[in-house]
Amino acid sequence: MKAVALLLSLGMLLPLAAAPKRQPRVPATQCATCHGTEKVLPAGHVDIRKGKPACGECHTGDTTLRGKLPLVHRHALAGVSCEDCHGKGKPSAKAQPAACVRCHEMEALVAKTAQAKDHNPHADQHGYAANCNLCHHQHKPSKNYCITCHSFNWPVP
């Protein structure tokens, strides 16, 4: 029985061991700091180590980075540091929604998603929209929290 429990716990820990180690205040151009020698950009991609990347110059329209990069990378590329959301010191918890709305005004988000099919995710009647962390995750893929009860199919950046 102990052997089964040990094997199960190892199976649960392996994905964590494979994840890159996060480093505070690492510039977006220093991929190797977290990813080591793992190649994370597609073959033939512009070398982003040669200066501050202007990702938005190439990634527009169908090649937009929306949904392709973890939000932590998108924030770093936009010049948002870990401290901007978590405060000084080692982050110990998720950023609070107040940190999100300092840059992402709720009224603007409501207007931006007003044409969403079926229902506007930022104008919900349940009050969940005020907790950004339910859908938007910085260090893992985001998810549509609304599908817990509804069948709304929204892409969540």
Second form
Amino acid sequence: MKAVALLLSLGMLLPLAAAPKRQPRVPATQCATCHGTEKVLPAGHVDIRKGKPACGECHTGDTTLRGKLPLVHRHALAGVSCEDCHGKGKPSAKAQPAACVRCHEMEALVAKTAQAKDHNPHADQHGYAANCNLCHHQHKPSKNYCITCHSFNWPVP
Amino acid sequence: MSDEKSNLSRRGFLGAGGAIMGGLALTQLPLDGAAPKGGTVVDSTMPRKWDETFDVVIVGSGFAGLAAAYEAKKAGASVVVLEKMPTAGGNSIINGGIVSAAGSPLQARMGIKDSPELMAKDMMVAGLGLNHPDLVKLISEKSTETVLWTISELGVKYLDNELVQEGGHTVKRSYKTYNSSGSAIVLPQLAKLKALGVEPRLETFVTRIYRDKDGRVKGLQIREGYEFPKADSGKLKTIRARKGVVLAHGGFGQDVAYRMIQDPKLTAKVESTNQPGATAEMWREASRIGCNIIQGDWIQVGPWASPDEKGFGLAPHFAQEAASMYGIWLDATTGKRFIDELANRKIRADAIMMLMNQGHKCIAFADAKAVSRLTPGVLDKLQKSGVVKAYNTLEAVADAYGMPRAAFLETVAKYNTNIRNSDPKNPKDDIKVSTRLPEGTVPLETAPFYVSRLLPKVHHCMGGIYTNTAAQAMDVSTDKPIEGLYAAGEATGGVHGAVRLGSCAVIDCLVMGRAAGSNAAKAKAWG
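Output the structure of the form predicted together with the partner chain; the preceding block shows the form predicted alone.
Expanding to the full complex; the earlier chain stays at the top.
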């Protein structure tokens, strides 16, 4: 239980940490390369160098990090590099939605969220869903853009 | 309240001080700085170089800006559309999706007699004569032609056999988009423009309009990569407009400080139907370079909104298209009607606010037949979100809203008697006297019964940049057009006067946006 509590708190800590330097081509599990000596994991956290499968051993169900951990970590742990989204060279502008839908096929997303409460966020009539960046942020906490005008309460990965 | 007042006072004080300082130092305006503090009308400092050049530069990506872009591009001009928000469409894309057209084919099919003259009269009556007749005439005359243009050229889909009668209109004349949203117009506009190679540049904030010593507007300073509402975000650049700049930046309904300068009653406590980007930066800038801003304190408060959802939401569809047209509005404290439900928006919003100030609550009420008029799917969403609630009996309605049962039953019975005793083709009611009731109005007696709570919200800025019928922005000093500057849509004033009739903004934006774009494209290029 103690381990679970620590793991839960991890999600709250990371977004508050100072913005790390972005380092292309660094394995996702090498925290220090980006974060330096800053402690970003709770004390006693298990070794994460095994990568995503190891994370999944604890972060399931109620202990999920969905909506808490910057998406860049999830992508990195899944083997997606900076270049896969930003292209070669120094990342400059935001990654374009075209990069997202290379892996996240739009129709599949629409189907996946068809039963969302109030409204399907991927089938909005304003056409906003075509711009993934409105809600899904990689380097800062994601945000439900729809609540700009509506009261929809969705967890945004 | 005290904080709001002190902030307002401080802002007002700083503004006055800035104007005095500006008068002392007019000429040294930095190329790379923010907008100047003082009251200069012309910039004596033009950029030493322009980062980019277009024939027509359009500010804003709502109905008006996109209509302007489309016409300018079709006329052969190079065009760019600048939008400060991360999404295109502004308030237009969340608009309710009804467009007025006088003497339309749909009216003819439904046997409704109408004319541009009648539409102009309706607008002028509600506008208390503050409307500029030449603009009203133009928009009314071009209304049907323009709605048909949205169908034939943009591919906009409207409901086949339904017209809406908004408050203040004497007949049903408003086409209704298939999804009850302005997105049904904006998305086709965006798609058409994309096919022509024009896509709005998002997160691009205009910080300055360059008006040269010769009086001509020559370009803009922008912040590219702007992150609303961070004033200093993004990278400064300049854009030259060889033929014209079109200001289609919309209203300021979400700008509490600016709207309180215009109308101090509209504090932060008054919610707004607008998207958050409806702020006043361009209003201030247009004033600074010498536009004549007229009627800025006529700010419309929409009477049909609900406290049970954010912003515009969907409640206005129920409260207007079902409860106003085919039902009634009630003071829940007394169980009685309190207003002509088809009166204009100001009359209704003022009446509700007055009652609210006395601690009363107001509701919109309709029966099963009335809600059958709603666009498919709308009622379902409203019920799911709890904004509209259904009841099987009139007694249950009374109990749910704390209404005295006897008074409420008597109110409904009286209305039903009025309707039952009148000609179905010309139904009459002793309270709905300002307009002709829609044909098809029947007694309210078919369960279930539906209710939404009413809360007026800041909705539309009737005032704005004074333009002529060619959509040229007029100079405050000379009453002549400012060369190189056009304006359209909610950014402009004079069309709607004191009260804008529902569905007239969309047609205003489309007619005047098209005029602005095509006239800018025709203008003589400088430099």
